[in-house]
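Next comes just one chain, in C-alpha cells: the form predicted alone.
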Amino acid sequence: MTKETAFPDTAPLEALISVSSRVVTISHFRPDGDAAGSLMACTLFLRSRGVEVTPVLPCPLADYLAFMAPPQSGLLDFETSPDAVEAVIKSADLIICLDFNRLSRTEYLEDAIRASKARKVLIDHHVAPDREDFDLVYSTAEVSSACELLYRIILNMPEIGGEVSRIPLEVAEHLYIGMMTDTNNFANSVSPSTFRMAADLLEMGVDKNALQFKVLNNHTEPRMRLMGHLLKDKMNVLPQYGAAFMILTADEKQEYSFRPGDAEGFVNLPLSIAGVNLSAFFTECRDEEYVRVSLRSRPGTDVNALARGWYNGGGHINAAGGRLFLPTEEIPAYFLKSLEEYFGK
C-alpha cells in the first residue's frame, strides 16, 4: 500500500533502506538545479551511512551544473551509457526517485523502472502524483523544493535526529543548491521554512557565495548574446491578458552554439516588466520534434492549470511546463487563444 505524507515521518524509509544493498537514485529528463542537487544529496548522504548507491540520470547535465557530479561521483546518465544505466535499475532492491510526480517524467527510463522488482520511493513537490507506481511517497507542493522535502527528510533520520551540523557539509551544499535554483534565487516559492532551511545550512557551513558564482555566474558569450537577441527581437508582450512569450528556433540553437541548460532562467526575464503577470518560453526541440514549454507566473496567476489545459504538462502555480506537438510559426496564434481561453475573454 502507498503511504503518502506531507510532513515526514521517516521510519517506513528507513527501514526499506535497512533491507536494501542496491540503491538506485534518480531524477528526471533535463535535470536543472533541483533535480541534480536531490539527486546527489540523497546519493551522498546514503553513501555516507555506507549504502551502495548510484545516481541515474535520463541524460547528462547541462554544463553550469556538472561540477555538482563529478567523474568520482559514478553518476551515469541512458544517452551516454544506456546498457549501464538498464543493468543498475535491474539489479536495484530500492528506486528513490526525487523531484517528479510520474514516471513519464524519466523518458527512456520509464520502461525499465516499471519493470524493476525493487522497492521504489518517491520524493517530490509538484501536485498530483502518480501514487500507485510507488510504495512509499513523501509528496507536498507546500515546500519550495524536492530539496527542501529531502532536507525536513534527512533532519528526521535516526543519525541527524533534528541537529543541522549532523548534515554532511556536501550533502547541505547540494541541498542549498536545489533549494536555490528551484526558487531563481528566492524569488518564488518561498516560505518562512525555506529561509529557516537556508540560515540553518549557511550557519553550518555552506559557502552561498561561491556557490551561487558557479550557477549563475559561470555561463558562455554565446549564451548572452542569444539572451540579448531574445530580449531584443524575440520577446512579445501582450498587455490585455498581462503576458509575454519569447519562442527560441532550432535554428537559433545551432546560431548561438546552444548546450542543455543556456535557456535556464530565460523564461523568468518578461516579469520584470510592470504590468507583465505570465511568462511563457517555447524552445523547439527538433530532434524530439516538438516544442518544450516553459511557463511562470507572479501570485495571482496560476500557469500549472495553464499547462495541464492546453499545453500537455504541468507543475506549481507559478511555474509549470508542457510539451506543444505544433510548427514554431502556428505557437503565437495558440498561445494567444489559449491565454483568450484561459482568462475567458
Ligand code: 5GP
Contents of the next structure:
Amino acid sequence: MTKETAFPDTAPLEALISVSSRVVTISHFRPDGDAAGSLMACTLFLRSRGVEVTPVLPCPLADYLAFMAPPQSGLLDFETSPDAVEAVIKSADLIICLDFNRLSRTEYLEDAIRASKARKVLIDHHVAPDREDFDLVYSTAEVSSACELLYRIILNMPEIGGEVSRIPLEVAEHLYIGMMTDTNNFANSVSPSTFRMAADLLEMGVDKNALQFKVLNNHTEPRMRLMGHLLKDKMNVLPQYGAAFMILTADEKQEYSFRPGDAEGFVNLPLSIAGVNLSAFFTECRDEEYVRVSLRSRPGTDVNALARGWYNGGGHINAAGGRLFLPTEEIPAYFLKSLEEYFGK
Ligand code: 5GP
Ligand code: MN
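Switch from the form predicted alone to the form predicted in complex with this ligand and give that structure.
In what comes next, the whole complex appears, and the chain from above leads the way.
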C-alpha cells in the first residue's frame, strides 16, 4: 500500500469544503450497506462540523438498511422525490460521490450531476474510476470498502487528528456497517487495516453485536424460505468451469413476497462448495426489463473482467455486477458461453 493511500491528504478536501455552503452527498443505485454507510457517515461527519449537507440516492434504501437514514436524516431519493433531488443537485456547490467509480452508477442522477456546476469529489474503492469527471479523487482498491477509505480521510481531518475517539459515535456506526457488509461480515477483502479499523471503532464504543443483529440477522421468514428453494432447486454447478449459478425469476419473487435487498448475500453461498471458484446470481427485474447480475469469485478468478466483458457492468476483482437484456430462459446458455469465452475453452 502506498503512503498516499494509507494517509490520504485531506487538505484539498478541506479547501473545497471551506468554500462550499450547499453540499450534496450521493451514492449508487440499489445502495448496499457500504453505499448507505459511506453516504450517511460522510453526511453526519460534515454536519457535525456545521456544514449544510443533503444526502441523495437514486432509489430508496432496502428495508434492512432503512434504519440507517430515518426521516429526520433528510435523505432524499429520486424515485420518491425527483424534483427535490434535481433541485438540490442543481443548486449544490459541492457534490461528494461515495462508493462508485462511474457516474452511470447513479442511474437517473447522472445527467443532473454532470450538468451541475458544483465541484465534484469522489471517495471510492473500485478499480479504474472515471477521474476526468471529478475535481478531486480519493480512490484505492486496497481497502475493504468505501467506508474504510472514508474512515482514513476522517481520521486525517484536523479536528480528529488521528484520534478515533473524536469521531462522533453515529458516524463510527455507519462506517462500521459499510465495512461489515462489504466484507460479508469480515470474510472477504479484509486486510490487517480492516481489523485495525474494526478494533478501533469497537474500542470507541461501536456496539458490534447490535449492528450485526440489525443488518445481518433481521430477515423475514419468506426470505429464508426463498434461500432454501434457490439452493435446493435452482443452483446449477458447472464443475468444468469451477462455477455455479442461480436464477431468481419474477414469479418466484412474487411467490416469496420478495422485497428489495432480500437476495443480498445469496451469490456468496455456492462459493462454500469445494471446487466452486466463481458464482453468478441472476435476478429478473420485470419492471425494468433486464436481468440483474451479481458475480463473486475466490482469489485467482477476476469477475470484474467477466462483468465488464460480458455483463455490461464492473466492480471489483472478486465481487462485480452488471445487467443483461435477455429473457431468463436464455441465461443458462449465455452464462455458459461467457465462461467458455472468458476461460478460452
Ligand atoms: P452486487 O453483486 O453486490 O450488486 O455488486 C457487487 C459489486 O459490483 C459492487 O461493488 C458494485 O459496485 C459492482 N456492481 C454491481 N452492479 C454493477 C453495474 O451494473 N455496473 C458496475 N460498473 N458495477 C456494478
Ligand atoms: Mn463498496
